[in-house]
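Listed next as structure tokens is one chain, alone, in the form predicted alone.
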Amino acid sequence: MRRCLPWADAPSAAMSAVFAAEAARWRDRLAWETAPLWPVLEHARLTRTLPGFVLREASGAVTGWTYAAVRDGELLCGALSAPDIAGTAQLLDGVLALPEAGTSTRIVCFAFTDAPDLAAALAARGFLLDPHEYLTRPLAGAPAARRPGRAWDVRDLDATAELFRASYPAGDPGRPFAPYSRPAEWQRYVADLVLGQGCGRFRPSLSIAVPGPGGTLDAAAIVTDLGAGTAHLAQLAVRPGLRGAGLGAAMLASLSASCLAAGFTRLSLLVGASNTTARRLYARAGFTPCAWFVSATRAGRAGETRRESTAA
């Protein structure tokens, strides 16, 4: 009989096999090298600093797993692997039953996963869905192109956060990042891209900042290194009043040429299914679909209580 158990109690040998298979899946399907991340996750599992669950069969085999992390009052589910629909529901319900879910203002699931029927299971549990498509394009033959602006610099962090805030709709509860569009949320998001490792290693010399008046930025592109020959466009934004003049396309052409010269063979990016303007831009630039990421959000119980209190 299958059981859903805390992952901290799973044998290390079984989890090593699980993580190795997951690293191979990311490498084979996305050309994304994640091997350095799994020892960090294993340490967090063993020290019980990161909650998670495994599905263990009667034979003792681990056939599914998930984990979650709390950050800034939100519960974040970054992975979910299951062998069947029942396993998907078991793991998802395990995450939602965590004590942290009761104290979180929002619950977010953003994962590259093949878990059967996960989108339907999330929707049935009150999540808002906006799947993100993973797009790639080969860089071979990318022509030389003049770079608009200059290379991105760490001193551009605050201006980049302000640009992103101006470029996205304000207050989108379904957005996996900066849902309330507060300046501090955007600053944290940009800092994660350029200082963290979750979306690859930041490459400032390949990234672009287009200065605007008064220390602002008219446009910016953040590029990271995913390993396996893949450069990743983590973000591209053009100030709303300047769109439609070809600046976004010029930035794509420039960074494609720069990434090719730096030895990369492909360029990848993630784009929300609802972002039709960006999807058209990337299609014109030669990007094609490779995979989907599940992106789903819902208010946590603390967030629901806060809204009810405010309404009263």
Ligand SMILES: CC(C)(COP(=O)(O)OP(=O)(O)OC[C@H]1O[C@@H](n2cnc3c(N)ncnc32)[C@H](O)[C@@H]1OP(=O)(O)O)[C@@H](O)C(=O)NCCC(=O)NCCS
Second form
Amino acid sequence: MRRCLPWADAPSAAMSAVFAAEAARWRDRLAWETAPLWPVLEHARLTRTLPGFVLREASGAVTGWTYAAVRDGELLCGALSAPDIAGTAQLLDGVLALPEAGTSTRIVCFAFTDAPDLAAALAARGFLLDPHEYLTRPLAGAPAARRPGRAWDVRDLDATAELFRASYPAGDPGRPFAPYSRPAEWQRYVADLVLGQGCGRFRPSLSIAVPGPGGTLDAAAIVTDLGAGTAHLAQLAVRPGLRGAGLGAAMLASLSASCLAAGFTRLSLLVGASNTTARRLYARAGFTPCAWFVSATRAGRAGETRRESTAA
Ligand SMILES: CC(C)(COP(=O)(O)OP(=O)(O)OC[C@H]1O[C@@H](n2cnc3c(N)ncnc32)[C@H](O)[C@@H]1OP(=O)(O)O)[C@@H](O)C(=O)NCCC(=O)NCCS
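The form predicted in complex with this ligand is what I want next, because the block you gave corresponds to the form predicted alone; please supply it.
Expanding to the full complex; the earlier chain stays at the top.
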């Protein structure tokens, strides 16, 4: 008989097998070396800093798992792996029953689509779905190309946040980052990219800032290192009034050449399935999909309460 248990109660040996399988999946599917992340997650599990669940079979084997983190009042479900449809549902219901789900304004799930029936299970539980494609292209043969602008500098942090804010729709409650487009949300997003490890190790010299008038940026590209020879384009944006003139393609060509020169063998990125302009740009540049993720969001119970009281 299978049970869905708090992951803190699972034995470390079973969890190291789970983490090893997950690390292999990221390496094989995405050419992303995640080895340094798992000890951090294991520490958070054992100290009960992050809630999570495992599916434990009668044999003692752990066949599925998920975990969640609270950030800025939101509950973020960062991974979900299950052996079958029932397992997917058990893990999701575990997350939704967490006390943290009751005190969060929003619940966000960002995971591989591999868990059986994940998208349908999320939709059935009121989540708004935003599928994402994970694209990759080999860098061999990328021709030398002139870099528009200059290398990114830490002093570009605020201007980059302002550029991204201007580049994306003003409010998009289904967006996993900066849903309300507040300046502080975009500043946090950029700080996470350049200071955090969640999207690889930031490489400022391979990233691009194209200066605009009055200390603003016309365009920017943020590049990180995923290990395993993979450079990752974590964000690319061109100010709306300057689009359609080839700046996006020029930045892509230039950073591809500099990543190749820096020793990387492939370039990867994640793009929303509905972002047709960006997908066309990447298809023309030779990117092909190697994995799919689902980004799903729904109001948490605190968000619902807040909306009801605002409406009243
Ligand atoms: C995606 C994005 C960076 C593209 O930037 P861009 O500078 O407009 O890109 P390009 O100009 O190189 O290409 C865009 C279009 O202009 C066309 N174009 C390029 N050079 C051109 C020229 N000289 N004359 C006319 N059209 C041209 C391209 O053919 C392309 O057309 P298509 O999309 O209809 O096929 C930009 O739309 C953006 O910032 N979007 C918001 C942020 C975002 O979604 N980023 C991607 C995250 S994964």
